[in-house]
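Only one chain is shown below, in structure tokens, and it's the form predicted on its own.
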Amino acid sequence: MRPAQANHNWQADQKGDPNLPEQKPQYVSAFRALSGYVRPHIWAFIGVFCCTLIAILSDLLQPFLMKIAIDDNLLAGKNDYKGLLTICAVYLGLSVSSFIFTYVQNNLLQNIGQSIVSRIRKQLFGHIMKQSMRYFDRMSSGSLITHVSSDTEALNQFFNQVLLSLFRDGLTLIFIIVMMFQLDTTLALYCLILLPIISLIAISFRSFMRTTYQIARTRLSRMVAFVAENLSGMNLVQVFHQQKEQEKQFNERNGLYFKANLREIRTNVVFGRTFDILSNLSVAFVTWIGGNAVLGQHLEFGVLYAFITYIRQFFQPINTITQQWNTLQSATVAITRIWTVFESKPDVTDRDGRDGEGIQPDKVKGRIDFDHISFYYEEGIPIIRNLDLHIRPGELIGVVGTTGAGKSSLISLLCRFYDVKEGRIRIDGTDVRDIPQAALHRAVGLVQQEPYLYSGSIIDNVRMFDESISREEVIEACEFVGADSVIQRLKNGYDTKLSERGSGLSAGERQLISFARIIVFKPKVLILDEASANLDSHTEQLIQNALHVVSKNRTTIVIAHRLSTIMQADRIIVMSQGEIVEQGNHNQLLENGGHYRELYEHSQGHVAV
């Protein structure tokens, strides 16, 4: 993500960007979609419900047993030690039952939650991988990382904390009310006066807490995006000595996130303490009302004891539910954000009913036709204008031009990272939009200026973890491009483990490995997008030698700033402002004295006065 884009996102956070998913609530549809993941576990949920029911009854029957022991035995003047022993045994049995079924309930719910979240995380990653390049142009890597990691973790907490609280504490509240009415209807009705007060407090805090959490969540996402941007561009930060400026900007974002967290914590503390005060006042109220009734002999002492126990237990699940309110807000926002990603559709898709018959990667001849194509990233800003180009099978084409001429966009359209706005691109007479993308990308090989290597061995990086490609084929490809001597110098040779992006290897060595990767997959159309721009002269010569051999019987398109890379090309295309302004071989273009000659003289150090 570009710095300007990151700054725009951060400013949008401060102003309240209307396009943010959390500011366009779609909670109902998101939770409805989530229900599809729940259905396969319906019997497990029934098991959780039954275990929860037994565990709650085991807990709530204990005060009732104490009421029986007090009123029917101790205060009644009986010396029924056998009855008391039986009550103690039942009490112990209920405690053990509560422990066992709570343990089973928690394990069942954990298993359900982890299974659902694992499935969603897998599908989310797969869905992101299917998106078109335009999606990644407008989405920051930090935001996507947050979706895959933090948002799915919030969803995990929803199942393991919020859902458990709703099951257990919701049923506990219901059964406590039932038990209180069973003990004394009048005292229970007095206690029900608390319900409207609790509801009023919860409603008052709900909207404020949601807003508070959304602000904190959004600022965290912006901070993660900023960190991801700086880590990916650390070389530029250090070269231009931007450490202090970037640290200043990070501190600003971190400070805003810090303030949002403090606000969230203060809200939770006030909310929680409000219920604590209400709980203590309720106990005092029940003690006063019930105490007068006991003194007036209208109520048994054991009933009052059980009532006080139940009223304390009445506020425990409420407190637990309110403590989970923040987690519920987190999960609600996370679910909406995740489903916003799921709802995104790739701009580039395979056409229905088109199987691309006749286009088999190993049988492609390599004729390429750009039929009067036009393309733009943003409406009204054309990148390529009515370009018409026809490339013969096996032809080696060089493409040159100043920055912004549309060279890389032309290649992106051929690889179908984007679709043309007008015209069409054909391979062997078939529109690339009618070719399945999997087949297209096997037929067209691309070597980019900055090759990407994965964490893994050199063998796996060359064959892209495709076990059907043998080790011998990989070694042969590396020898073919001249990478073998480089690899053999490494400690473990072809089994050397590379870190992310292949750090530890020079740009030229990484380029050779990515070139070997192309050789292994044997594409019929080969594209080198500035592939020799960062190479030293020796490595460039290795690439030139390999290119000379590999381009035989292959249609090859080379985009280059170094004109030495394409001077031997069959044809050189000169682009300017999205159009082809010149084409011909090296000598013909020099004789014409146009754009190409200016580029050539500039590359030779001849600057016009």
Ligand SMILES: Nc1ncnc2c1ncn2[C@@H]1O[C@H](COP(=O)(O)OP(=O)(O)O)[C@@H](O)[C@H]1O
The other form holds:
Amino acid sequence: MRPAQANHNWQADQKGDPNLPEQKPQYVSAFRALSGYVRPHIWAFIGVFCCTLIAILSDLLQPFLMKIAIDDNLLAGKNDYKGLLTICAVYLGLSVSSFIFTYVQNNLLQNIGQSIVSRIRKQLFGHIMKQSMRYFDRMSSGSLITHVSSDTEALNQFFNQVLLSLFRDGLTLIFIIVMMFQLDTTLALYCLILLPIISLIAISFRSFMRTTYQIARTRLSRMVAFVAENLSGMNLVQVFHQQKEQEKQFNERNGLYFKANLREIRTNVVFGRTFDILSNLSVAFVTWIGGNAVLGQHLEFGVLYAFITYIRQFFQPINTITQQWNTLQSATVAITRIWTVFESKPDVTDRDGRDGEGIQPDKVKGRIDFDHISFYYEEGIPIIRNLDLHIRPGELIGVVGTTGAGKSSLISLLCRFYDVKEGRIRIDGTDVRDIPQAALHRAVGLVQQEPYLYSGSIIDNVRMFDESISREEVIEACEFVGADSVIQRLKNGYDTKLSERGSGLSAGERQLISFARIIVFKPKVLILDEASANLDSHTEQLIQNALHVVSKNRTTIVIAHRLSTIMQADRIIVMSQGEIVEQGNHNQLLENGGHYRELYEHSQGHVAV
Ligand SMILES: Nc1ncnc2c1ncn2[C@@H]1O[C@H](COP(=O)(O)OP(=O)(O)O)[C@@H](O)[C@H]1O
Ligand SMILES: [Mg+2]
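Alternate state requested, the form predicted together with the ligand (shown: the form predicted on its own):
Every component of the complex follows; first up is the chain already shown.
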């Protein structure tokens, strides 16, 4: 069951900061959604409940046994050694039973908690992977990492600490009260007077701890986000010698987190000590009242002994329950944050009930129509304006234009990373919105300026971990684009493990591998977005040659920085501010004497310098 189906009336404010969900209805439904995960484990929970019950009874019967030993045996003067031995044996038995059932209960609960959390983690990752690009424009990877790692961990604590405490300590409290009344009603009533006082103190600390806790969490996640961002932009940081500055910023965040933590710990200590003192005072109180009664012969000594033991045990569960407040807070924040992630639906989705329609990736002819499309990322800032472009099957199209002209955005629309705001884009006459994304991405292959390589072998990187593609096919593709000689030079050849993002290879080598990746997948429409911008002239030549062969019988769109890359194109599109300002082949455009000629002369000038 997916969480999206598990919760019904969820209304997340998608525009709000996803890191700070604080409305009540949100976490109510988050907990309701969570209960969907708990249901399959209901029998295990019942098991936990029974074990807890037995463990508590084993614990709480011990003082009662002592009372029997004192009043009915020792003070009765019966010299009943056998009876005393039996009581001791039962006492031992209770201790063992408490140990065993506590152990089983803990294990069982850990098991439930961990399996629920691991399932949520799995779904969370899957869900994040399904989001549209727009989502990643908004969310920093740092906060997404926090959601998958520490937020799910907080959820785990919810099961193993909060639930356990509510179970165990709640039941203990109830049993102690029952036992007290069983022993002596008057003394029990006196003890109950303490209850509101303890509760009052606990509640007043609560609100204080809540804020302290949240501040600490927020600061931690800011610090983590900062580290994540820095790691992914490490080379930039180093190139610009920003280490000192970044370090300063990190230290600031670290210092803030440190302070928040100290404050949290201080609050906890003060609270804990207050409770201890209160507990001691209560013992004195019971000793005074009960002692008087014993002296006045109204109360048996054993009962007083049992009472004093119980009143001590009385504080411990209240203390633990209120300490769980912290954990409950973090769990609530975490659960709400996780469900906010679950709640965000991808903007770009496959249309329902159109499975049979669309296109077959292998049979695509490659006709592409941009019918008067308009697009913006932010309302009011148009990126593509009423653009109309029709590409014939097999045509080789070059696209040029200044940076920010909207070239990459146009490609993003064709790949459906985003949806157009007006007009439509068709492949072989079918609106891309009617093509299942899987089929679309199989039909349209994209090589970007910054190729992304995964940690894994070169073989796996080329075939994108798709085992159905054979090793031979991979090698053939690499030979084809001229990557083979580069790869052969590596220590383990095609089995060389690449580290994260393919560091250890030059930009050109990475690009060659990503180019081979596209060849292997044989898309009917091939797009290169400034794929050769980073390449040295030798590697560019390799790509150029490969492109020449690959573009045959295949619709190819090449966005290029250097005009030399696209001079041979059937048609060159010049873009400026989201519009096509010129089109034609190289010679026609030069004759026109417009933007293209300007760009051309500019580039020639650069070469000459
Ligand atoms: N994800 C995004 N969110 C908001 N604005 C964007 C995003 N991507 C690009 N832009 C903006 O859109 C405009 C066109 O960008 P782009 O299509 O990348 O241009 P080009 O590839 O021609 O250099 C730029 O002004 C850029 O700032
Ligand atoms: Mg671009």
